[in-house]
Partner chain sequence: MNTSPLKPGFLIPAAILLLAVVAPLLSENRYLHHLMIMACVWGIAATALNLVMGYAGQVNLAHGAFFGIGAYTSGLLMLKLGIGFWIALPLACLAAALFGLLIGMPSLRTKGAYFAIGTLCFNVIVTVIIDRWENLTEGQRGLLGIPPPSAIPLPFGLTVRFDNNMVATYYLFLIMLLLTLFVTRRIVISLMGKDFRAVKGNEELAASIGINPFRTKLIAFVTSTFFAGLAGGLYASYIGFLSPDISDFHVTFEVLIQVMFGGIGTMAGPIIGATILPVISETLHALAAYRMVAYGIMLIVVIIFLPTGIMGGLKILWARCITRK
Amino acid sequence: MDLFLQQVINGIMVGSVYSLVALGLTIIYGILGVPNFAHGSLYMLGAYFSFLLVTAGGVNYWLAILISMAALTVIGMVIERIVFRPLVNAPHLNSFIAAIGLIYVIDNVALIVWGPDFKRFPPLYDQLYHFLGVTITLHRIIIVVTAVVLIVLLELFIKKTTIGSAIEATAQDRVGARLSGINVTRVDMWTLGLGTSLAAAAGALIGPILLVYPAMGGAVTLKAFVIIILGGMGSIPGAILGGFILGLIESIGGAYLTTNYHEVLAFGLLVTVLAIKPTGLFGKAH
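What is the structure of this single chain, taken in the form predicted on its own?
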């Protein structure tokens, strides 16, 4: 029983990171209609930026997370401006190829700048807590709490701000939003920046637990797509729930089977859900 509870706690921690990454990806897809395959590479940049700020710059960890999110917001906006905006009226395949090309550009730039070596954060919050036979570090608690806070702040941002309302209106009806005076081009730019900042937050939060290296975003991208398809393409609740479901299944399945089956479990879950509900958990048939 202790092992099961331990894996549930671990699964919630991993799931909260997955939810943040998938949340960013799903709002980008919901507005731009582009599956940004480079989302995991931007998550990697968030981890690197926070790592460098903490180790080389001596910056406080929380301030490093905020700076990384701000920097990746700008990078996301630049990517929208120079990569995706010129392709708005082109066939969707062009945007797909451009997104794949971004992976190679970002990952190889990271490889050239920081090298192939794995980086490790200095110890930050390693205090241990024991409860009902479960052991958990303070940093894992911080990850879950921070992810929940960011999800709530995102919801408030969308519901309570002018930009958020414009994003929501554009997601519901892009043509109608344009006719009502909303600058959808600006909404696209803000959306990619916002989604990228969530990926940066996820990378910065998980960085001190995992190693930081140029290829760390590959598996995360794959799982983020599993999550948003599982939850229903473009569905924010689906991305959040799907992230936690995948995290729990990976953690529990890894403990009772083997960690080598992570990808098998992820895709097995996806196939099972889609066989029962082809539109995903929260998706709607068109």
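Keep in mind that what you see is a predicted model, and the values were worked out from it rather than measured. Positions refer to the first chain, counted from 1. Whichever C-alpha set is largest while still superposing within 1.5 Å between the two forms counts as the rigid core. First, how it differs from the form predicted in complex with the partner chain.
After superposition on the rigid core, the Cα atom of Val273 is displaced by 2 Å or more between the two forms.
Instead of the form predicted on its own shown above, give the structure for the form predicted in complex with the partner chain, please.
Only one chain is given; partner chains and other molecules are left out.
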């Protein structure tokens, strides 16, 4: 029972990070229709930036998260302008290939600049708490709380701000949004910035628990795609719920079913779900 509870808590921790990454990916897909395969690479950059700010710059961890989010917002906007905007009318396959090109560029620049070795954050918030036979570090609690706060802030941003309303309108009907005077191109740019900043936050939050290295984004990208397909492409609640579901399945399944093959749980789950319901759990037939 203790093991089970421990795995549930780990699953919620990992799931909250997955949700953040998947949220960014799903709003980008919802607006631009681009399967941004480089999303995990931007998550990696977020982790590196906050790592460097904390270790080399001596910046406070929370400030470092904010700065990396801001930096990645700018990088996301630049990527939209240079890479995805010229492809806006091309088949999605072309944006997909461009995104693969982006992975090559970003991951290898990281490799050149920071080297292939694993980087470890200095200890942060590693006080231990025990309850009901479960052990948890403060940092893990912080991750979940921060992720939830960011998700709520995103929801408020979309519901309460002008940019947010424009984003929502564009997601619902791109042509209609344009007709009603919304600058859709600017919405694209903002969305890529916003989605990327969420990936950066996720990287910065989980960085101190895992290790930071140039190839850390690959598996995360795949899992984020699994989540947004499980939850329905472009669906915000789907991404949040899907993130927690995947985190829990990986954590519990990894402990009880298989240790050797636990990475395939996520992908096996997806293939199974698609076999039963081809549009994902919450997706509508289209």
